[in-house]
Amino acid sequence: MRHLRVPNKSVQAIIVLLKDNGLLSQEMRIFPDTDGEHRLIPLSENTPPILPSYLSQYEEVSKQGIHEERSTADWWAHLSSMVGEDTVSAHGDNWPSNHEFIGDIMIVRINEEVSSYRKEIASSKMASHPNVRIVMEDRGVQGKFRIRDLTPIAHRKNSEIVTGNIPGGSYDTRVMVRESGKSILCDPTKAYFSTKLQTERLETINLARELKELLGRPIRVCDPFCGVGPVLAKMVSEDDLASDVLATDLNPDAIEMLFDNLRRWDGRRYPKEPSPVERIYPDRIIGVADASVLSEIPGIANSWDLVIVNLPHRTIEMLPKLIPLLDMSSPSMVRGRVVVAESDIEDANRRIMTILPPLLPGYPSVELKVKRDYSSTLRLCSFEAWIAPLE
């Protein structure tokens, strides 16, 4: 069967990526390659004949598959033993079959219909995933920083699974996540971070490479909603991809963790505490800032080849305030995400087109691409706009 040959250090990140896109085989095992430096990850039957671009850097090989026989891989069996098969059947699709891993933290959404089984759900999830340290219930995003409301419902104390009322000082929500071969410090209770957006980030990297090739030089990257810096992890580490970086966020906790991350990615000193946006190095402008007024800061407007707009609920609203950041003397790009009702996608496309400067001839027009359901009526979409230079 088809397997993806992945370096050991990247395996966890690729597993998450494949799971999120429905491309990981659930019946077959991951096993070491003969060289000891790679692992072979089994691909599902849904994997297209030609691998998606975000997987193209990895080799595909055909190997005899190994069936998954570990009973711990099935959380349903643990749940059934706790609440009974009749109860599992009675509530059907209301059980949280999906979850998200952020390091050794598991995040789940629990429907109201099964909320009384919160302890059993958490215990079952942890029993089936022995490397999970804590399970947190996701109750949606809140506040001006759009941070997820996460409540711990189980944690592992030594070898014991503890559920119920968990004291705040008994667990740590700061974790290291491996993505694209880089370690990213994050804390999902203090700054928004989602492993499910890894595909988007890889696509952004590929677009940055295309822009670099078009310009014939390293590009200047503006990430005004940077969070802890997951897009920048690969961007600043790849040789000659990004020459200059502007990274800001309104959330001081996010900037504090970004500084920590940049110290490892750049190998340079950064402040330990969050601070207002400033030029820390000739090629690094970093700090806390309101993206809507960035272009009013001296030396920042008309300076960037790629502007990343990662604020999906307000992207269209913010675009007019971000366009002045682009260097219009050469081709440039806006890469963004939008949450929109499916029935309004075409209208949103037209609104974006009326805001943007003229597009670069010969390149695709702006088209919102649906990436996943955000709710029963809303869709999370992405787009890229190739901007023509002013004549």
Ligand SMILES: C[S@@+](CC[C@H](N)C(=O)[O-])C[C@H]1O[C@@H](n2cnc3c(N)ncnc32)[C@H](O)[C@@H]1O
Given for the second form:
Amino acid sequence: MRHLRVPNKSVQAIIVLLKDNGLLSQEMRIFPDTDGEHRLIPLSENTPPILPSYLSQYEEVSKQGIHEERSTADWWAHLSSMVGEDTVSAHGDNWPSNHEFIGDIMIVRINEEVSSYRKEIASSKMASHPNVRIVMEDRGVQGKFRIRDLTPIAHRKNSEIVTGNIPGGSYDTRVMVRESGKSILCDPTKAYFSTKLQTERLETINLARELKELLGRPIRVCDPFCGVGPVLAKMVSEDDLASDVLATDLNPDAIEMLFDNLRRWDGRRYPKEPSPVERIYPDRIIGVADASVLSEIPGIANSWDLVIVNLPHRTIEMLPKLIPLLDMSSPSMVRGRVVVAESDIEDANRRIMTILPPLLPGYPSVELKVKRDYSSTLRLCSFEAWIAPLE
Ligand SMILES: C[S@@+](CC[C@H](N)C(=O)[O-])C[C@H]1O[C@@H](n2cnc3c(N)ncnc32)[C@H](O)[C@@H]1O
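Follow the form predicted on its own with the form predicted in complex with this ligand, if you could.
Full assembly next; the chain just shown is listed first.
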């Protein structure tokens, strides 16, 4: 999340300035920087990519945001007033104290045990987060496009909170999300997108920078499960990081939004409608495609320095079909995410190593790093593999 790093003595004045201009985040907290002499002020999604001149003397930093506890306290207070304190304490940890924001949409998972209080939960969330436009219940990702099963449970209509049966068409689920100074168009009801992967994406960018350093030139990036393209936002915007980009996905809706995003990030024209993969510019291959047959398309195999594999349930199964995408004449990298049982992590490391070509000497071996729990037994992990060129 974007923060402004401000000396402690100037914090009050800057808060007033940001508030007046609608640039102060309502949801996140101001917190001290590690040096003890500065504070990090969370910026709202309205903050333009280039800071206004009255803020330009301050450094902008990207840091994990911390939720404003006042909103959390408010949510418990609203909930208690609706269902009663006894009911709140009877269900303890089953209440959804966490949620995810995608723009002004709040996404919340509701435990079966408290599902009969769906309306009260939605109203309390809305009342404690005045900037939220819709609350949607998340029943998990599903299907080959990995889209969340989302149901609207509350929305704001002329500043009234409406719960219950919300007719489709009475709300818009397309939103712009700000990340690393870029606007990402997404629609969580039509294509996969998660704001929680921001740190993962920043790690991928750092790895891309390392690969660029090693190769001594901008890299060619292949993102065959690109969704609406969040990792490309920074990749195509950073000077001399990526020369060529392939971005494909099986989901036409994701590609339609990717075109919209690329138009803004790249400053070039892209088709309005989703279309099968094609070379749209000499350095841009974009469109709908099944990653498992991508390398069979003329001109696509043996061409990429970095291949990103973001289909965590099927990464290991897909890997053999993706290896031919790598340009094996110089060092290259595979960056992937895998869902695996905690007890199978070592085995998964070994399986990945047997599928991949030999690794680059002097670089770390493949090691799945646990990023978070996926369920009580499964873990969501990521890895990077530095691949040696063929002799
Ligand atoms: C977990 S999502 C990741 C999307 C995106 N990279 C992101 O981080 O937001 C996986 C994506 O893979 C796409 N997908 C699933 N199977 C595919 C296939 N065989 N070929 C290409 N894309 C596929 C889905 O439509 C989905 O957008």
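Residue numbers count along the first chain shown, from 1. C-alpha atoms forming the largest set that superposes within 1.5 Å between two forms make up the rigid core. Given the structure is predicted, the values throughout are model-derived calculations rather than measurements.
Rigid-core frame, C-alpha of E60, shift of 2 angstroms or more between these two forms: Shift at E60: 2 Å or more after core fit.
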